[in-house]
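Listed next as structure tokens is one chain, alone, in the form predicted alone.
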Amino acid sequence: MTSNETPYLEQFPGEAKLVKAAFWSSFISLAIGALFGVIQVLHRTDVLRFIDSADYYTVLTIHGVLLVISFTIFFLVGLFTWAITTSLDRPLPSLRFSWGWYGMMVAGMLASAFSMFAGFIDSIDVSASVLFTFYAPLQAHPLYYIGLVTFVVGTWVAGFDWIRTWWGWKQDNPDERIPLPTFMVLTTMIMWYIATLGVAVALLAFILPWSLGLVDSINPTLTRTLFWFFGHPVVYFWLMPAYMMWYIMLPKVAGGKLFSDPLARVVFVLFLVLSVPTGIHHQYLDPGIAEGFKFIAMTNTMFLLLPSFLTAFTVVASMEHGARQRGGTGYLGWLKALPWRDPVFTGMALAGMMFAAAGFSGMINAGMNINYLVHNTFWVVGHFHLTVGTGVALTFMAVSYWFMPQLTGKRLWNRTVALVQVLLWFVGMTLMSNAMHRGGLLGIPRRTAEPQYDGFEFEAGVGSVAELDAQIVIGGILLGLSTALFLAVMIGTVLGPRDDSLPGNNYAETLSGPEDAPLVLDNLKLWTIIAIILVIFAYTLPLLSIISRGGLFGFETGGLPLSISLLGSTIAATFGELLPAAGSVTAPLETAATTLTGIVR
């Protein structure tokens, strides 16, 4: 680990700008979609509504959007150059080449932010009310999946830079081991790369040509199935990054050192082989789908138990060492020692302890049979904002505290505040995803401005519907609140005077260092290979299967008439080969069968 004791504006200037930008453009998304939340929950809970009901799916499609890939990417593209350059003590080999993928990224971001927006107004035929999922058979404008794929291949970009800047350090060390940092961001991005090509495919080969009126019919099926071939492992992109966060700095700020390297190494490793190969778990209720699929999917899902439990163990042993280095006793009287004044530390910390949560509700999830019970509820919006909506959010906000000094060379803006943030963050979030799973066990479901049906009334074992709803109201506000408070202490962080007194740029050293790892961890041709094997062995039969059931780029527009008339003229096929005389029989179905498809049509 680098014990640099110069703070990074100063060690690299030039990356500490590009690093700042990224940051920045992730705080505007997340001030952007926090709003956004905030006005969701205010409309379903019918507490405050000043947006019409059909509008709420656009500003659902920006908070999710905004939140979960600009915010959350962003903020990952500047941590993981901090990381690369301050690991291997290099600068990247080409600033203008970086500069180049932040600007793609940015443009990306901006036209899918574009059509987005443009769902208000009526008079701009530019919409994008899809939700996150984007996939058929909901449709956006070309423009919205254009900006998508320019976001992402940005992304692509970056790491390519990431990636030449570790072979020319390996070139110079060639018997060195990849440090620990590094290392995590080329595991991370090997997982990305492998788990965006079904994205980039469903989109590149189906979706945009669909929605370009190039083709006139499309494989929900198919886009689907590609579409979380992708987006169960963004989580993990968006999670590893946290979990990098967990085992570098958490120990360092806790006053201790990292207990294991070759544990960290293992773990993402798991990430890297296990991430891609479970998205069919988020179509456990999808007919077109056979169950023997779903169930692989599933045993691979409840794998991925195994790096969480491991990342557990790990932070917590850590965490301990640096208590008792400042004289913490006891079984668990060493807690009080804990650095919980610092909001670096405690941000962190109950980001852990929310994850941690989340863990157990995302077992449910994985289950095929209790998955039937919370599908498509509120449960599952409880589920995710526990994960990325806290485990990863909260950490990154946090660490904000300690990365805004190094990258401007000013003093942190309130810390008093910045504790306060955090604290407001974790009572919210605690409020609104316990009022979420609860009303997910209700059958209370997500994605709808209107879960107060007329003429039916959903009953609480415990407490009630009311009751719930004041939960997600006071969570909420409380999020939007702590929102406001963590981009005033960036703002006035920035704004502040100069500080000569800052700590280095370094992170945790470690108890169990690189020397105790198994060399083959470091080969990551070998794990790549592996990963991809398992992806094929999971996704090959599937998707086959899928094809030939709807077709590649499925049947006609006019798929559900032409079902429709099929099955009837099945039925009185079928009857006249039971009774060849009941003419009288088989020629109203006939009539009926071509009536209806009329109607639908």
Contents of the next structure:
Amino acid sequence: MTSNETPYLEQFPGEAKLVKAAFWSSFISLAIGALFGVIQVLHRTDVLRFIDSADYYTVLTIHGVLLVISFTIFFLVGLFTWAITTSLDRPLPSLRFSWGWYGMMVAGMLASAFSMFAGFIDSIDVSASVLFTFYAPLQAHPLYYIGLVTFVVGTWVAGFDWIRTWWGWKQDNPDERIPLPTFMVLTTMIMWYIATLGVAVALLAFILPWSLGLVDSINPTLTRTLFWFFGHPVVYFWLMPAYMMWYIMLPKVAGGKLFSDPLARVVFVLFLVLSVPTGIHHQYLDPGIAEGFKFIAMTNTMFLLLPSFLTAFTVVASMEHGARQRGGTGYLGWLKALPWRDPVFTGMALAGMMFAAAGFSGMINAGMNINYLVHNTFWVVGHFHLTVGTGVALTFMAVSYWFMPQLTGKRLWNRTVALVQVLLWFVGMTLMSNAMHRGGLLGIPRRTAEPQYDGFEFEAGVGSVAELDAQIVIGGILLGLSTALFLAVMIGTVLGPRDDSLPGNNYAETLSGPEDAPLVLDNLKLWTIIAIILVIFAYTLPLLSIISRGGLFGFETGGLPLSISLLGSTIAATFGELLPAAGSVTAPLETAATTLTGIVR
Amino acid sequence: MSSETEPPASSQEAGGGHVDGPIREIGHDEYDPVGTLALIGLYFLILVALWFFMYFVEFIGNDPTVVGSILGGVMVA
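Having gone through the form predicted alone, I am curious about the other one (the form predicted together with its partner chain); can you provide its structure?
Shown next: the complete complex, the earlier chain at its head.
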């Protein structure tokens, strides 16, 4: 597939339409999500507050869900469809079926989006301001959960579609190695099937029945743990398509070849095996999970540094190969020979660099003791704006400058604007993310509409909180501007003239190809079994312990508003005054209030 | 395609993934990624330095005291 001269649109016109639709769903989510991000930045820093602080959490939920679920995953399904069809040189078995899973994903996301946006309108009795981390005690309208489940099931069906395309290819080519892009799709999807089991159980068995009023209460620790069972591997679901682009597209646009196909396979196998049994590292501060289980999660997490470092090596070596083929020399002088004027290259390279910086803050998050310093602070927000917010998002935007012409047959409008766009993103994120990390070290909390407190000031060792706020506002506005430019380039390209000199639909050749990779790497059954065994090791005992302590459905707390602790105490006090003899009534009420306060905390 | 036969100027205008052809082909055996070693080595040193810095951030108050003491020292001097 590496010497093909036909653009994707001519190769697979039907699939190109599907990929284009998926990309546009992704871009629309990006547009709304980014706009809401700018609103948050202005509100939090108290520069401009034109929404009610209670609505801040609705804005935050929409920002989170649209960007990390809708933007990323719609882009992923488009990209994976391209990867499967291109690398197998084979169309999808049935386009009608494929449009079916796309339709499911759209319907699911629209339902969830409706329930979130309804939070702004008092006259509609629907709201879902529960943030992307939608666990108890926050409760959303059932439509929100039903929408999310439909969306995820859509991705399952999409995965099946890609797997059966591969099966068909395998029957025609029984002795060939799995092409690398297909291998990446398959390992990522197997990981996704395992990971989403957690959230499926959390939603279908507990949260949805609770939201529908079928059960009175749930065990918050259990649903949190099931959420993070999915909540950590989902970050690799965002990341794997970006990694795919770094492995198979970046070497090509750098003018070189992928350094090692076998190493790339090892990396994806490691992510399949290690992504899921790590989720508890998001719960280092959760009571009710023994330290030993957290330690196991930390160990698994630290092993995940291995595939990330392997990637850093392979990707940089592939870029260097391109630079040297372009005439670059020296230990660092070769960097000058890279095509920095190409937005596709520059966007991806800068995204990779930011991702390397996030490697450090990730190690801090992953350390059980150091995590206490930054847990639930602005630091974490800074971290994931480098990973998903730049490593992934900037890579997706940069490769869109290659994909959009391939999918539409149009000429890219306009290369200079595109280059400015990726640079603006880099500068904006450097400012915003740096300030968020530093703010976190001062103890500034995340998920807070007004982190300004009477009679208390965060003390900055270097600089001041005002300086950090200024960086965040300027950074956030630059990011908003960058998103607008990206959308302008996409729309300009679609509306622009056709390009008859488009390059062929190719990805990078390899220096060391699949023939050098041990056959066992392609044994997906083996890796799946190992992944499942590790999950069983990491999760069986913690889950059993959580259930035995808190019960499957927890204590009788119900889905009540956050102010219940106050309310409960007031009622208890009132009852106490009115009925001094009724100690048997007030005691359970007070216990309930205390329990609730604990859970809310 | 055209980008490989024409000078780089055309690929700069085109955007959308035209790649210039290589000046020279470097095969598997002749390629020695020393630049990668330099860059990854540099990254490793930064990580080690940050890791040491983290010690001060976590254990001695919540301030980056290294910077604080240097700044303080400069001001005293």
